Every structure is written in structure tokens, then in C-alpha cells.
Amino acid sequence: MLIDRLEPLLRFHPFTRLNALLQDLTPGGSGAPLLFSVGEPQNAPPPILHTELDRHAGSWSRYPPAVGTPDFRAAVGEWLMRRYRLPAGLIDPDRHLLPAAGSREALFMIALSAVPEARGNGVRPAVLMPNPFYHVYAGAAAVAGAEPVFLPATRETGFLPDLDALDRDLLDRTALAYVCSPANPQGAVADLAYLQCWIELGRRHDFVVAFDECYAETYTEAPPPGALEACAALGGDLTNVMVFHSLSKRSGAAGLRSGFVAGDPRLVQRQAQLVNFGGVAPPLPVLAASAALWRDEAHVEAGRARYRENFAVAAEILGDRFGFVRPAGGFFLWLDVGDGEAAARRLWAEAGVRVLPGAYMARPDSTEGGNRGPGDRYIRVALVYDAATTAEGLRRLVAVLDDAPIAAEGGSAHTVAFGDKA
């Protein structure tokens, strides 16, 4: 049954676990609680969003088509061509694009459309993902009946999976691979050669490569390259490639639930069929507002400037503490605090600062020894507030964790046991 596949994962959903970890604590500190645990932008969305929603309010009564509107597809196609400097004709908005109710749903549904019941010789298919990872990848693999395979993405590998370490037998039974750049949570950016290598592997071993590029517009210096750019460099073929984008991070419009998928027209058509049967097509006013947002760059640059300011604040306050490095992309800090769970409890109880233990985004890895995983030492801190609030939160963090560094050996004394606490 489906629930049997999901049950182990439900108990390890990162925010379910975080709630359980902190449930016996009252937020401390002298100021208001600060929630750095969720990657939810706190800046107001651009005014154009409200203007367009109001202007198209008469369309709320109409059912939206799964393929969206010609104007939405045109706006996204134009943006992709500009952003990734794609050659003319690479993207046909009517064949290669589909709106999505946020990238999360689309990333989940690609597993349903890409993973067969079995690979060659009846073996259980595998779904590859980085470790640490976005929890939707594992949930999608489980629902599709595949084996989730967690590829270490540690400091030693540049916080991206090492493709040379992949076993041929594993690749032969792989049906889908999730590739996230800029990476969540570490902010590592894959170069064009790395993206090309994934595409070539997917075609050689006949599996779909899902490129999660949701943080592509949040970067500190150079714009991160994208998978469609890599396809163009390989000759323009989009076979077995899907990319996923969203306005949640780019435009600070998480509640709009609007994104898109682009790539292999065969896979785009499958996604559209899934939406028609059981998915959600973005409403027409949302599509109109989304088209306007994809055409506007001023608000994106303003948001990017805010995140750059936050990272400058972080560099000033943290210095060389906790292995701090300014990431190339995204808006997270990935801080080595020795024991992420213990640090999260102390920060909430003593400073009213809520962060996500890195262990809740990862699975134990035998290369780490015992039951430890690549996220156990870390906390993820989402820099989603304005600079002043960010500075306040980071000063609280330093005051608590500098006071009594947390040992990593032996695991946390506050590890929550799961069973009935789903």
C-alpha cells in the first residue's frame, strides 16, 4: 500500500522531527523568536504581483488548462533564452514547457512519470539524490516504488555528489536522478561540465535527470549555469532532461505556488497528463501574474541585493566560526556546530532562534562511520529576513554557541526517538 511506502519517511520529515525535538522547550532570549529554519522569504512580494492578480480577477471562475496559457509559456521561454543564453529554437514554448503549482509538486510528480515498476531483469529501480537532500526527493522515490540512493555531498566532494564514485550496476538500474544546483542546503554551484556529465550519464544508462534549479536566481557573484545551457553545449538535444524553476525564491512569492518545468517534450507531456488526472494546474490569474514576474528583472536584482547584504552581515559576525563560507548560491548557511540537534535545542531554549539540524536533511552514510551522517554536525540557517533581523539572529547564535561549544563525538544527548510521534 502507498501509506506503507510512505510511513518510514513520514516519521523522518524534517519539520515533523524539528517540532518533536523542540516540543518540550519554550523559546528563550530577550527578543522575539526568530525562525531561521524554513526557506521562506520574508520580504514583501513585488507590487506587480498584486496588480496582475487584481487585473485578472475575473478569471478565477474558470478552470485552468494543465498546459497553462500561451502568454505564460512565452514569458517563461523568453526568460530561459535570456537567462541561459540559449540558441534560437532550442525551446519551443508549446512543446518544452509546462506550468507547475510550485516546483515541489513537479519534483514529486516527475518520479511518478519517470520511474517504471522495474528496470531490466526485473530489478527494483533506483532514484539517485544528493545527501543531504530536499525531502521531496525521497518521498517521491518511495511513492514511485523505487529505492532512494543517497549520494554523499560533503565538504570533501565540494558539496556535490562525486560522479566518478558511481557504480555501473547502480547506474544501469537507475530510473531517475535529482541534481540540485545551487545546492540546498550547502549553496554549492555545479559548473557546466558537471551538468553535462549528468546528462551524458542519463542518456548512456537511460534514466531521467531532474535538475532542481529553484535557487538559480539567488547567487553572490556569477549566475549559476543551468541544465538547458548544458544541453545546448552538447548539441541541443533535450532527451531525458527536465529542469524545475519556481517563483518562491526568485520573486519571494512562495504562497503563489507557481513554477514551471522544461525539457524533454515526452516527459513534459507525461507531466501534463498527471496534472490532468490528479494534479493542480495554476489558476489563470496566477499564470498572468507569473508571466509578469518572469518578464521583470528589477525585483529579482533587488532581492539578490538583500541576500548579498545578509551574507556580508554573516561574514562580519561569524568570521571563521563554524566553518563559515559564503556560498556561491542560495540563501542558507551550512554551519558546522559539532552536533546539529543539540545546537538547535540550545538556540531555541536560550536565544529563541529556530534552525534546522542538518541531520534532518540527510541519511546515515557508512563512509561517515557508525550511524552518523553527512549532516549530523551541521545546522541550516535560512537568511530570509532583512539585514538588521539577520544580524540580531546571528549575534544570538554566536552568543549561545560560542559560550559552550558542542562536542560531536557520541551523538546528541537530545536525539528524539521516533515511533508514534509522526
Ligand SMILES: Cc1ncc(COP(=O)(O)O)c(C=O)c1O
Second form
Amino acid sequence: MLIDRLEPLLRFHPFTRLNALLQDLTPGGSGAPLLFSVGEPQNAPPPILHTELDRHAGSWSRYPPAVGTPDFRAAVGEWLMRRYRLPAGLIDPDRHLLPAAGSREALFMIALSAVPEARGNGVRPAVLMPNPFYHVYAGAAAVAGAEPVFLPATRETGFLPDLDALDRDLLDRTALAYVCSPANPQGAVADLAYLQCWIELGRRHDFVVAFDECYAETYTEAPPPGALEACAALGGDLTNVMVFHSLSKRSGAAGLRSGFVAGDPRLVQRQAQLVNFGGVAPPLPVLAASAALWRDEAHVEAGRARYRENFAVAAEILGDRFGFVRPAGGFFLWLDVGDGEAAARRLWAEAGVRVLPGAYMARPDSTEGGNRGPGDRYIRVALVYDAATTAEGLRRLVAVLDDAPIAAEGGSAHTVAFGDKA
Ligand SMILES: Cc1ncc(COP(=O)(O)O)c(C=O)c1O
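Could you please show the structure of the form predicted together with this ligand, as a counterpart to the form predicted alone just displayed?
Time for the whole complex; same chain goes first.
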């Protein structure tokens, strides 16, 4: 069965591993436990979300089409044109884009439509992805029957895979490559030239490049460039390119399950066919609320201001500890603590601070030697709270990892079970 292909990966699911790692511990510290483990913004989404859902409540009874509504497609098309300064005509909303029930499902499905049974001469296709990476890429590659190939994205490579290190044989058997910018977990942002290189490689070696841009709106200074912008710079052709966007991070609306895909019309059409047979088309009220969110920038700017404040707090509290650098994009700290798993256990047990060991987002890698991986030394800390809570959590973190006594009494036992689920 196809699902059996996931079996070997189940033990790698990051949050299952985290729950197992911490299950024998009770969260310590005097204050409430703080969950910095999941990339789920904790601020309330903007009121237009509710008003639009209510205004369109009459259409909950209707089946939504896989291609969404003309209004949703228009809102997204206009946003893409504005955000990436695309030339007129590059995006035809009726051919080049499609709603998605969150970007996770779409990122999974792209493997089903991009990976053939075999590449020439019966060779098993490869799916490339950065290492560390968002776990869905590996699950999608496995179910599609491809070999996942993990490309080191370490401090030495600027936290993005080094394209010059890819050999021709590998590129020839590649069916799909996932590129994540801003990168989860490290926050690295690819420049336009880097995105162009991926697109050119994909076209030269005939593979699809899936650009995961779901953190595109969370940045410190300049807006990160996107792959559609790179297509425009290369002459406007969208062949072999798909971009993935989401309201989960941009609008703090992870529960809405709303995103979109855009790019190569052939791939967009296949994605719609997959949804028609076995996927989820976002409901009509969700599409209406989503269109309103894509048209509004004020709440997004407010979100960016919050993350900037959080990073300023982090800079002040962490200083130069744990290799802290303010990332160009995203809302994660990627901290080199020596042993990420040990740190995560201590932080939960001694301070009630829940973080994700970097190893749970990576695979052992021959370049690291033995059974070691590029995430082993790290923890990922999601700065998803307000500045005051961020400060509280980071002070507790520093106190534990600096081996100083934690300020308050500590040790209160909490009986609530905390299971991360994303
Ligand atoms: C890199 C990356 N891509 C995609 C997603 C999926 O987000 P959603 O399905 O909520 O749009 C996530 C969620 O955490 C993510 O971190």
C-alpha cells in the first residue's frame, strides 16, 4: 500500500519525537509553561476574518469549487502583482493560481503530480530538499515513491543548499526540488539570483521546483524576493515553477487552513484535479475571508512590527550567546546550544519552556560524520508570543542554559498534558 511508504518516516515526525522526549517530565519553573515549539502565531487574527466569515455564512451549505471563486483568485493575483512587482499579464488568475487548504496539503500534493514512476532507464526519481527541512517534504517524497535527497543547509552554506555542490547525475534523476525561503528553521533568505539558478536547473534537467514561501511576509528589513519575481526576471515563463503561500503565518490564521499555489498552468491544473478527487477545496466563506485578508496589509505590517520587537528583545537578552543572529526572515531563533535534545529536556523540566530540538527537523548527514545531522547542536525557538512573554521565556532559557539559578522559586508541577500537533 502507498501509505506503507510513510512507515519508515513515522519515527522522524518532529512533534511525535518531541512529545516522546518530554513525556516523562513535568514542566518546571514558577510561571505558566511557554510553548515556543510550534510555529503558530499566538496573536488574534484581524477582525475582518470574523466579519467576512459571518457575512458569507449563507454559503456554508454549498460545495466549493477546487479552483475557488473569481473574487479569491483576483485578490491573490492582485497581491502577487503588488508584492513582487510583477509585470502586467504574468499572472492570469484563472490559469495560474488555485486556493489551497493550507500550504501543507499543497506541498504534499505537488509530489504526487511531479514525481513519475521512474526517470529514464527505470531509475528511481529523486526529490531534493534542504537539511534541516519542513517534515512534509520528506513525507511527500516517500509517498510519491521517490528517494528523498537531503542537501546540507548549514552555517557554512549560508543556511541554504549549495547549488554548485549538486552533481549532474543527481540532477538528471531529480523530479522535484523543494526550496524554502525564508527558510524554516534558520530564517535565511535567498536572493533573486539564487532563485533564478534553481529555476534554470529545473528547466535544464526537467524537474519541478516547489518554492515554499509561506514565511514571505515575515521579514526584518527588506521583503524577501520570490520565485515568480525570478520567473519575471528570466523572461516571464512559469514552466516547472510552483510557489506556495499561506495565511497561517501572514495573518496569524493557522486554523483557517487557507493558502494558495501559483505558477506553471499545467501543474496548477493537475493540482486542481487532485483536489477534485481527494483533496479539500477551501469552503466559500473561508475563500471570502481569505480574499479580504490578502487585500489588507495593515494587519500584516502590525504582525511584522511584533516580530521585530521580539527579535529586538531576543538580541538584548541573548547577546552573542548560542550563535544568535537576527534572521532575515521568519520568526524562529535557531540557537546552537551544543546538544539540542538535552537542552530541550532541561528547558522543559527546569523552566517550563518548550522548544524543538534541531535534530528533529534534520537527517543524519554524511558531511557531519557518523550518525550526526546538521540540526543536532541546535534548538528552534518560535517567537510567536508578544514581546513581554518572549522576554519572560528567553530569560528563563538563558538562566537554564547558562546554568544560573532560575529567578523564581521553580519546580511547580503542572498536570496539563502538552502535545504539539502541527
Ligand atoms: C516551511 C513551512 N511550510 C509550510 C507550512 C505549512 O503551513 P500551512 O499548512 O499552515 O499553510 C509550514 C508550517 O509550519 C512551514 O513551516
